[in-house]
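Quick heads-up: it's one chain on its own, the form predicted alone, in C-alpha cells.
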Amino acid sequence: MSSKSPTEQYTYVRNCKQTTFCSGIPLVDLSKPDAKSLIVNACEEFGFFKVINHGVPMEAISMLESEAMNFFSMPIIEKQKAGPANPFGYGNKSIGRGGDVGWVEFLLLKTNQEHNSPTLSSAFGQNRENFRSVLNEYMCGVRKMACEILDLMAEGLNIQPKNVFSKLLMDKESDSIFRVNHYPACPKKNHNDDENMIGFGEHTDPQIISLLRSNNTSGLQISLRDGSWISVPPDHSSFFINVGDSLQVMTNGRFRSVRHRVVANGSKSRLSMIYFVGPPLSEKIAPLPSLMKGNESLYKEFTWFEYKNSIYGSRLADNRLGHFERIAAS
C-alpha cells in the first residue's frame, strides 16, 4: 500500500454541512425496569439509542483504547504488516470493494480470537499476547451486554423464547466481527470552511445490532426518518446501539436499521470500537412468525451468507435490502 499522504492518494468528499448536536437521543438505563419498553420505542423511532449501566468495565475499555491508539500511532509501514484488509486486517482510506474512501484507517478482526493470530502476530509482535488479553476482556464484556440488550428486545416485543435474538450471537458459528476505526484530525481547507471531510460515508449496518463505543471526540451522525441528519454528542463512558438490516427483516420492518456516517474532526482524532452482532452464515433471515399477526412478509427469506455475498461489492450508501424486498402486486 502506498505511503503517500491522504490528499496525494485519494480524492476525498467534502460535502457534509455542519449539523447541530441532538439532545434527544434515546437513553436506556439497563439497570431499570423500563429498559425493555424504552429499547423497543427507540428501535421503532430512531433505530438507535444510548445505554448506560452497561456493565462493561471502564478499565477494560480504557486499556483497549490505549492499545489501539498505540497501534495507530505506529509508522504506516509497521501497521501495513497487519494488512491489507481482505476483509480482515489493517485498512487505510479504502472502505470495502465498492470504491468508497474516507478519512479513516481501521483494524477489522474476528470476534473468534483464533482467527486473529496471523494479523496480531504480524502487527503487534511481542505485544501480541497483551493485546489479545485486553481485546478478549473487552469483547467478553460487550458480548454479555449485547445478549442482555437482545433479550430485552425480545421481552419488549413479547416474543418467546426471549433468547430468539441472543442465541444467534451465542452460537459457536456466530459471524460476529469487531472493528476499530481511527479518524485522524482533519483540518479544514480554510478558516471559513463550513464543510467537513467524510470519515466514513453514510450506510446501514447489515448485521443484527452494532455496539459502538468511541472516545470523547465528535463526528458520529445519524439520519432521522425525515431524512435530516443530526450529530450525536460524544460520550466516552456509554455505548451506542444501532439496529442493523438483519434485525429490520426479523421484525418485518417494525425496527428500522439506522443510516449513519462519520465526519472527520478538524482538531482531534477520533477512535471508535464497534462490535457487530452477526448470525451464523447458514442462518435463515426472515420475519419472525410471532411478529407477523396476519401481515404479509415484507421481505424474501435469505441466509446471512446470501446477504453478505449480495452486498460484498456494493457502495456504502446503497439500499442493500432493496434486492430482498417483496414488491406488492399492482
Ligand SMILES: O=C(O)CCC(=O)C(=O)O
Contents of the next structure:
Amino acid sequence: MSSKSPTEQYTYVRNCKQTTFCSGIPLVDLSKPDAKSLIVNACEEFGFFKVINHGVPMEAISMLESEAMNFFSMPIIEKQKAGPANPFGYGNKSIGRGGDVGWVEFLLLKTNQEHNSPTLSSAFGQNRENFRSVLNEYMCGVRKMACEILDLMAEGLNIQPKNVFSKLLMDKESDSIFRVNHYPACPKKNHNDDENMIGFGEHTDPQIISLLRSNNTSGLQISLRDGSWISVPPDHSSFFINVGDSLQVMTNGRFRSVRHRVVANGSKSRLSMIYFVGPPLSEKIAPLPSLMKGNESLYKEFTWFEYKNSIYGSRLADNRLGHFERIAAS
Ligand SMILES: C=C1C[C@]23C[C@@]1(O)CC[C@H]2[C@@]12CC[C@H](O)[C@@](C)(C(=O)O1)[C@H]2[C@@H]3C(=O)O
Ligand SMILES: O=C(O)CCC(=O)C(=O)O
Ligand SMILES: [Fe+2]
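Other form of same protein, the form predicted together with the named molecule, not the form predicted alone:
Every component of the complex follows; first up is the chain already shown.
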C-alpha cells in the first residue's frame, strides 16, 4: 500500500462483545430438500446465509485465488496500469465517488464482457489469457449456483414463474459485476489496542444478491436487526450470500438487505471475491404483485438505471433506499 495522503480519513471500530465469533449464521446445504425454506427464513431474518455443497469446482476457486494473489503482489506501479476503477479496473483505498476510504485494494470487473480492455491487459501482461480463462470458469460456476439459489427463493416464496429472479441474471443485458478485494494485514495503532481499522465501511449492496467467497481470514461482519454487529467466521470452501436492496424491494421488504462491513485483520491478509447479481438497466424494480397480498408497495417504482444513478456518489453508509420509500398514508 502506498503512504497515506492528508485527505485520507481511515475509520476504526472497537472490538465490542457483539463482534466476537458467532456460529449462528444460517447454513444452507444446497443438496438437501429443505434448502428453499431455510433460504427464505434466512433472508427474512438476516438477509444473509452460508452455502455448502454449492457445486463451484474447488479447482476453479483456487486457481482464481492464486491469479488474484499474483496480481496484488505486483508493485503498485504495475497494478495502477489497470486503474483507476472508474468505474472498472484497479482501485486502492478509495471506494466509490463519495469520499469513502478503506484499508483495501481491489479489482472491479464487468461480468458479461471480454476481459481484454487495454488497462487490464497491460497490468496482466503475458498472463492475461490465463487470467481470463480462470476468471470465466469461476464466474460460470458462480452463475450456475446463483441461478439455483434464486430459483429456490422463488419456490420457497411460492411465486411463479420459478425463474422470476434468475431470469434477470440470465438476461444478456444483466448488469452484474465482479469484485476482488485484497485487505493487507493491518498492524494495530497500539499494541494493546482493541480497535480495528475499517477495510470496507458499512453498507448494503444495491443489487439483487451478492455471492461472496474469501480465504480463511476473518473480517466480514453483518449487522443484526437490533443494530449489533457479529463477525462471520471465515470458511474458504463455502459461499456467503447477501440479500441486496433490489431484492428487498422486489419482496416488498420481506427479505432484508443486510448491512455489512469488513474490518482489517491485524496479522493476516484477506482476499475476497464477490459476484453481484444485477438486473438489466431498463428493469423496473418494484414489489412482485404475488407478494403484495393486498398490501401497498413500500417503495416508489424505479428502474435499475435510475437507482444506480441516484446512488453512485452516495457515501457507503447512506440509506440509499430511503429516497424511494413511500410514506405510509395515515
Ligand atoms: C460508495 C459507493 C461505493 C459503491 C457505490 C457507492 O456509491 C454505494 C454502493 C457501493 C457498492 C457496494 C457493493 C459493491 O461493492 C459496489 C461495486 C456496488 O455496486 O455498490 C460498491 C460501489 C463501488 O465500490 O463503486
Ligand atoms: O470483501 C468482503 O469481504 C466484502 C466486501 C463488500 O461487502 C463489497 O465489496 O461490497
Ligand atoms: Fe458489500
